[in-house]
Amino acid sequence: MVTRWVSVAVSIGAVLLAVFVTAMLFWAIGRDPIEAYAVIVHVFVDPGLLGESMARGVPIVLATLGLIVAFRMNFWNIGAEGQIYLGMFAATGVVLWGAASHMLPPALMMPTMVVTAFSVGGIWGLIPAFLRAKLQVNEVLTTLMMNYIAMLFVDYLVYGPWKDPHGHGFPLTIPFPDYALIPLIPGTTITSGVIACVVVAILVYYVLSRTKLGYEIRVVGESASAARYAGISYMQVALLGMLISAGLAGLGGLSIVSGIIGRLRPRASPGYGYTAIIVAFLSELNPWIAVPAGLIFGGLVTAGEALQAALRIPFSGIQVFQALIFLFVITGEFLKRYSLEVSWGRR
């Protein structure tokens, strides 16, 4: 195993290499790489764009923290995107019910949305966890396929029963009232969801490092068979771990409809759940690193839109950038974990 400093250096080198390769791609399509990166840097220094970047980073951070829990127990949860959509569905359902019934006081709206989004997202994650623990069904397949079920279910709602009757035919729900929106930090353009991300990171760190469940998650992640031999119930750990993992992704969905859009619409997540997989590996499953890394990737999403407007670079360009970071980080992880020996045959 390599030292901590070498590990960090390899990760930084992977990101820098991805930046260099992306610059070559910008140059290949006839765009000035320096101008393109100037646009990206501007996103992080302009107060208005920075606030937008932070808002877009919140769902990425929350989903990443959830994935860290799942990945720590060696459960490959690829379904954060679908769990985000279930969180959006749950939060929106609370708002619509509250608006229609007038039975939910404004002061209780946001707490109810938080509890409901976490619960529904978490329950959605219990399905692949149960199938893995009970029937040994590969969780990569189940979580990935369930993403499409969740997205199409939300499409059905916004095109059908939840469509705003005064929305001129657009597939949108009614706008959320002010008391159902995530407020800004007073005196800034930054959403208070960033504070929630820090609090959740502290809780995830505490659970993983200071509780019995965290110990069992680590043991299961090292060896499921050894965990069973030690008397640890794999079923119980898998269910509880995925309840937390998917529940946090569900909170990411809440932050989208209440902190970015202000209502539910089709394809409200431009792949935040998949981006969270990149951030989880980039942060080396460390909750403290996940917060700044996720917020930076939120800035990259905003930068993608800025590049579209300024240089007419398609949004797929920023997705290529993210994919390159993921590719180089995974390559770096491989090099850190395995040493290659080359034996030269004698002539």
Second form
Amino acid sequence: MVTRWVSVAVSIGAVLLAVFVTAMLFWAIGRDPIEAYAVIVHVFVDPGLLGESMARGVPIVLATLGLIVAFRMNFWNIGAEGQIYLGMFAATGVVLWGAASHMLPPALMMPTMVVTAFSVGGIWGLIPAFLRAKLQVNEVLTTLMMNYIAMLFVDYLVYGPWKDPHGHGFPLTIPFPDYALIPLIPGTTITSGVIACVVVAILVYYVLSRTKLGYEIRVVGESASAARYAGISYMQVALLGMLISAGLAGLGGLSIVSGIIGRLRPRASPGYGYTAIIVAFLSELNPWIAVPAGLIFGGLVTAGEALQAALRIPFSGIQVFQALIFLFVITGEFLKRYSLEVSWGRR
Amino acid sequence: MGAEVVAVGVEWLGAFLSSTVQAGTVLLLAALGETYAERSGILNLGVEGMMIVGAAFSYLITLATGNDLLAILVAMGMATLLALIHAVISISFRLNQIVSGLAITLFGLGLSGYLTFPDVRVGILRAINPSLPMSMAYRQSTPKLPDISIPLLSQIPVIGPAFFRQNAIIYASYVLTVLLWWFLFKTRPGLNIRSVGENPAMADSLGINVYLIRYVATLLGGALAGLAGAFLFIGYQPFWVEGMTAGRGFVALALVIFAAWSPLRVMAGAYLFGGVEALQFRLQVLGYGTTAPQFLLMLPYVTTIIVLVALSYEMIRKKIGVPAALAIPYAREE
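Give me the form predicted together with the partner chain now, not the form predicted on its own.
Full assembly next; the chain just shown is listed first.
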């Protein structure tokens, strides 16, 4: 019980420390930190900005839930960013095909996009999983490299074959028709993607704690050799786990093109896949905490833009803030471990 | 006619080799440092962040003072500070090195963007050099480090200009490679570094200070990542773009594995990867890939993955001393 309380206290302390250091950074360039944080808080109060924030939180939450699956099996998937790009590619592909061929009834559009984005993102994630399981190729580096490849691939499409012919030469696809967009929750400014996040969190929790696959993921995560003795096929668990992990990031990609931008453009994700890594650790790989935490981090993206517009504080200030939270949270692990040792010592 | 074709070919080859060495040097410097860190058992995914911070500071300092040497030293110093954070988290606190490195990379990318944001940049430049004209403060480029021709050696056809008509950091990288190879494999402290990475408990029982060696190796890695960033900006592409490292720090990490933790092989690998980058530029100059340059830009990343896969088949890996304790924190048994 003591450690549980300490754990929460340390996480809160880490965030507060990041708030303080970032305030110093604002102050150092001659901006009033109080004013800056007022702008950040305003993002979560103003209905319009809140809606924007939640929309941006959705891809972060979905990618985080995916990463939780991978990290639980000790698979270092740093590739959520690339998997998001593949999801955007797949979702957009369905829309463009549907618009050109008229073979897809509007009612089937969104379900088809969901299935395609999940599958294509997932298949992209199978590559590093297979290489790791079959040939012991380090997944950290392969997933990282694949991020750049995925991003350039989307660049190629929107600068080339997928460019809107009536778009005055800008690298953009045609705008999505209404039935390919994620609707708002009626009567609010909040995207219904938030509901999807909660549903996915329930599913991830269920898979991880109530199914055979979830059990195998835990065993593999604790010790790959123990898993082998227990007769668990590492290949099978890694492939299935990464299919889910990367597939969810792919859905995150769908939520960007259909829930934020309404079309595909280059660099459509400002690093949501990396932000998701931070959120995964901040929420201690707990799917329930990941939902609110991810939505808040979505708000920080909106806040970053608001800071730049209102106070001419660079957007990267928010990136620094997020990275500081990450640094302090992982450093806080040390305090948690230390407090554990102390409490054992007392007993 | 035939002679002309040959002359054009030789000129093309010369230019290609020259840019191969330049592109390769960015990776070489970062990978040399990472080789030492990993030999001592510390994996540093923060190289990318340390590199971009080095590039950002070399940009700011050269713009403010015009002093290249000062720019290089500040860049190395700042990157070393980031490495110190990584060292404290992964050596003293014994926390996960992958996560720590990633956090430092994200921090470095954010910080470099923050400090070079036009508004902020002008303030910093004015603070360093109050007499700096406003028009200078908004520049995104600075003069590139001058090339120095080495007498005689630079006269060798094709190879000469590529290797011996380059700037001072490139010459320093030749010396560093040989020096770091010699130190690691031919000296007692070098042996200590390797033994700390292979079996820290054994090294400790022999009276070697595991923590100290890991700290020094990690800080050296940071300093060289900073130098790589400084070179990237003032020695190779002296035009500031946010995020201009573009994953080179991660490619350097792959290069260390490719080179099986040997400085000499790191050099060979760096020029191979540099050649891929140079080839991509040369092909674009020749007009290839004008409709889809993205596929050429993918080359370094695709090459890295192919190399990692090919390496897994390599039985030779087992013969080479691989740092067995890589990324495993060491706790001294009391």
